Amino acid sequence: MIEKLDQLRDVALEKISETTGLDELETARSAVMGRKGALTILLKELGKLEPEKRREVGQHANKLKEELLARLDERAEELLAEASVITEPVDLTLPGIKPEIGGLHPIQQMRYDLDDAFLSLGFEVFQEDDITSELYGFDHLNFPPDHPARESMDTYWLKGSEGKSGPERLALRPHLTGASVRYLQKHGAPARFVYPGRVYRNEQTDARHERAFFQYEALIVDKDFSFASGMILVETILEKVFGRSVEVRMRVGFFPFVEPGFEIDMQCQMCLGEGCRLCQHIGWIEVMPGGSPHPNVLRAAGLDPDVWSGFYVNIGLDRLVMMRYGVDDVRLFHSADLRFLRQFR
Amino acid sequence: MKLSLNWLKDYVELPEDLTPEKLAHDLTMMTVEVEGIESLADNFDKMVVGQILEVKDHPRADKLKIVMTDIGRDKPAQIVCGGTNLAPQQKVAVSLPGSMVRWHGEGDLVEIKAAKLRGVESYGMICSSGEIGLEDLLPEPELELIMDISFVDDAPGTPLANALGLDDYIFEIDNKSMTNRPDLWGHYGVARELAAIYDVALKELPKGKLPTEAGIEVRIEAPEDTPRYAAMTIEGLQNGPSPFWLKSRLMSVGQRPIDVLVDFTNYIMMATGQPTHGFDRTQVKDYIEIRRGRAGEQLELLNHDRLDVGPDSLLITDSKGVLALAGVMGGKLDSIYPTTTDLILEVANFHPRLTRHTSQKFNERTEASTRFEKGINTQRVDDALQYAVYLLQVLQPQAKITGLTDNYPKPTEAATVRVDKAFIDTRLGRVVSQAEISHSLEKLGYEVSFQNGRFTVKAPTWRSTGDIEIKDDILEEVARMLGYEAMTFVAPTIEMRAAVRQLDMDLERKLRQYLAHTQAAQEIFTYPWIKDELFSAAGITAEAVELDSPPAPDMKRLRNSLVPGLIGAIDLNHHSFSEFRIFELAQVFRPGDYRPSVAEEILPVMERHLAGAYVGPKPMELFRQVKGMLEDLPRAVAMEELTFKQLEQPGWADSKLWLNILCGETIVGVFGLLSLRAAKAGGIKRIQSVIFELNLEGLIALPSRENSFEPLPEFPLVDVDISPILDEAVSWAQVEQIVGPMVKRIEFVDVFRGKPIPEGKKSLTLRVWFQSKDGTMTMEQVDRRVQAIVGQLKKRLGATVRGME
């Protein structure tokens, strides 16, 4: 009896082992230790036996049926690690399911990344209406009544003000800057605000040459404030874009409504100040023009310009976005083309 | 503008270690934006002078010539060349080998290399002007012809470039940079400025002895519009070809040579900046006088066209008619001709409004013109008027100075300007010495004296027409002339205050990140002037705001809505891709009443517009995506709850899909499929798009999140699926009215139409949650639930439920 016992203990271990999935291994155990299994019949036989001979015969038999059930447990661990939900065989180097594409268009993501970073330093984000008037857009930021960009093959001026002059002679504005008299005749000074938003020329349009195109204004009013802090609201923009701290150099430039002016300029980014195409070979391209309010449009917007003094930059953001992207046409921006627009993201 | 290096070293002793680059550099950052340098000695590379010792026949060609030239080596070069001109003791230009030159003036350039021609050896080519483009300076009556330079000194050998007097450095000035630097425009300002910039001695304009007979008689009508009008006569003069020097000058900076009369009012305006203009004497009749227009009054022009000149331009006029327009360009009558001996030379000062007005009038913009409407001051006329004597010594030494009249009614008057050192050294974030500062202004032309801690500064007038008006002009003068370069950065101090809040920057900022980010809509940017046809496929007939001069006449209104430029862009994408979001958030306009900042100005209505399209295959499933944005839309942004009602169709709308989107009482958007007739005219085929546009005027953004907890339930929810068969009449919101009171939470799940229900009726398939706070809810307490339902629908609805009945 005992030699039966350890003979089926031999082959019921060899069958577990051999099995290779849950399934076998239940109808393994069965074979066995089920209501009809091998040990299940032969311990019927248990009964006829002597009485002593049966407690040794019955002792074997437990230990027998531990072991087993301790090897089935552990083989079922085994399977259960070497096992797969996936019955097919697998390619892992299908593509991924991607999710479904939207985004904001390039120009408002660089846009917002400005805006994060003015709003760090605590400067309000203030937009101006699409429409101006002459009174806004150029008499009191200090044009002389003759500047040419007051000609309508510059300006897009709206029908029905012909003839007219002044706060009723009206534009899709030309240039942000008009927003900054606005905003400080509302809110006075000192003050820090940034002000991003569409601006309209009339002019033939290439790959290089828009009628539409954004542009991004910081101005900073504050008593003595000296022009040498102006860089601050450079290098803002200039490291928000790129990424890192580029270098940057003011020089002498003017513009009708800072004095004093200043053209601003980037190290190429490309060439990284050694010369080549895109810089002209000259090292630096020209961003930004900037400098201080102009004592004329400080007194339009209510200041005086004894007291308060300050600093503007203006940049064009489709210029700097093409830089940073490499984008080869500034008309892509105005296209709606989905094709150019879910590049970036 | 173009500068000569050599020109502007005629007068400026500039620092000998002094590269072009290093100038091009420094008068960037100083003064004005230098955009290019061109060496011109590059285009005459590997070419020298040589002088012809022998011809020799060729004994292969007739047409050719063996030329045995002194090339400065040891021994003569031999060059086979087909001149006629050649003649022994010449000096001619000689292309060595490894030189570029244009074959006969034509095509591209091509390297010369050392070569047989017909079996003769051939060391490099003697060349005509045309192949060394130089065709303008030393043109030649036929093309067999060689260049002639005898009249150089140089020796055999010599770079070309150095006898030529074009071994120069051209700087190319961006205009736009020295629009207010009326003295920059010839090149003794800008040596004035290098002086200055280098602290380098300024050399005089060279200066004639100006006569003092009076000569023809000049009426000026007001001196606001002629500051002042001199004019010199000559005679004696012979017209002609002018010396080599002069033409090469003259085109180094761009000007092409004329003949030397032309060419030296030509010279004048380059060296001083200050135009002048030659009438020949013959075509004056009695005096000049400069004056207005009068009405019908007309200028004839060299093509015999006719100008209407009226009251708005400044005239030359003589007792027969007009001559000119003042500053800007001559007529028929006012020209220096061949024959032209006797020579009235104009140097004037005119308003520079006007000529600005003037040269626009007539689309007329010239070297004199550009000068004029920038604002130069009255003294420069003397500089001009002594430079020309002298300039007229030196080229036409038998000519005869006459007499000059100058009419001088209005001087330039210097500019005083008084600035405190603390508002200078506050500024510039540094303190400046006071001798800094005065010297720094000093050698730019100012005189400067300090008291009390105040400078006094008086500008010289070519920098008082204004230039220079207020202390913050000093100011720039000083931080530009220490250097922007050397500026160190100063961290401004600031206010701490309250912490930026502005909703409605952030109401909109959120709606584009939502569409972006969660609905996967491409944001888009579309013009604000919209085509005609655009306008009528969105049924959009409101009246919109107009441009004067668009940019194509079909695009002259602007939007109201930003329906049209979505139809736009659906027609454009749509070949491209068969499913897509896209939307746009930007101002749309009509005619109104808005004042935004003072009464007088009287602005259009402007309003935030968000709209989108949802474009694919399915109309009903696009309108309920739309529909879900819409309602998850407040929560999501954080704004008050919007509603929707059917009020207001759009033009562009299908005439069942639409509904007006409503915040409170009003009407704030609305949501729609696009129509048959809409697509087709927006030329969209085989694809659908649901549009929704939204005011964000009407919007009202909460200052917070508006989240409300509730206790997670103690028991299980159980849900349910009902599919009642109801009339087509019947709508969700009546079923959910009735059901929505006696569950815990109520969906719609589909509606389903065909066999085996009838004929005008729908399966629609809810699912409903209930919820007991007892405990786990048992079959038989759901059921009931369950049967009530039922019953209520059967009740008020009339469904009739399969297996329910």
The other form holds:
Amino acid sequence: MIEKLDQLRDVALEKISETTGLDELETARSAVMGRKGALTILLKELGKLEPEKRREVGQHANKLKEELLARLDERAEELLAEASVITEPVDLTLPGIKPEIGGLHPIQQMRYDLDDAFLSLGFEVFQEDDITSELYGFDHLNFPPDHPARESMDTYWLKGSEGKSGPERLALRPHLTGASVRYLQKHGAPARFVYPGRVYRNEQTDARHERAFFQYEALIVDKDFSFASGMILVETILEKVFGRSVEVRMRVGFFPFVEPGFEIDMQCQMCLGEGCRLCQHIGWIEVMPGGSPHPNVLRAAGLDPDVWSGFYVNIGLDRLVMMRYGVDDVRLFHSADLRFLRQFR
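Could you output the structure for the form predicted alone, given that the previous block was the form predicted in complex with its partner chain?
Next comes a single chain, given without company.
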């Protein structure tokens, strides 16, 4: 048995010395010391030996194993040193390879631009988790119990929330608006803050809609805040984003969390009001709902609606980015296609 180990030692050391690369060295290691290697197979015969002989052979095998491991490490260092030696002349004056430089995603850049715009107007930037509850996503926002938005056909409810309600029924947030109640409960009024983030809707995708997209909400809560001031705020923000005055219109609209409520449209920047695929040939595109916080929402936040009012807008961030860069399909921004995204660096 000892003679077999010595023969294996000679063959293994010769094979290790002949290796010319790290991959070849790893192959040699596996052939000798792997689970199906020559040494492993040989050591399985130890159980057939007498106890006294088994002890002697075992000690010899351990020394052989240590010697082979040391030689493997030594040969690996030799190969690394050989690989680092420059064998051909090198012109050090030649320019190197230009490193690939990344950049912000255009939606993230738009968000930062809006942050700067709102911060300059005295707003605070607020954020919360992507997971919300039925309590903050619907109950506090004046959604009736039978509202269709509560159904799984619209909202992604988390597994394990079946049969639960209120704070125990969890979902990927379908909108950011629940954050307004959470913020006001903690900080009270007057308040002036924005809260950007991704939201999730179970809906069909097309050129204007995605299942996961970005919103940017802004809320002012104060005493006797006028709608005229809110409209000036919207126009100011859009002018800041696009670098020019943008025509805006406000239409009556219904949302459970505002009263009165409005749809706020901007002139389509793709066609400048002429009509195109993106705006469905009407010249206008909806970019945000708006209105005054509903009295029930203010009560849920612990505020007296007879004292406090305000102005709320929810900006469709993806659509603003489409307008800024003249892209007519929102799905391109979520495709992770670097050929498309590199042009915005």
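Small disclaimer: the values here were computed from a predicted structure and weren't measured. Basically, rigid core = biggest C-alpha set you can superpose within 1.5 Å across the two forms. Numbering follows the first chain given and starts at 1.
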Taking the rigid core as the reference frame, tell me whether I101 has a CA displacement of 2 angstroms or more between these two forms. yes
Align on the rigid core first; then say whether the Cα of L303 has moved by at least 2 Å between these two forms. no
Taking the rigid core as reference, does the Cα of L219 move 2 Å or more between these two forms? no
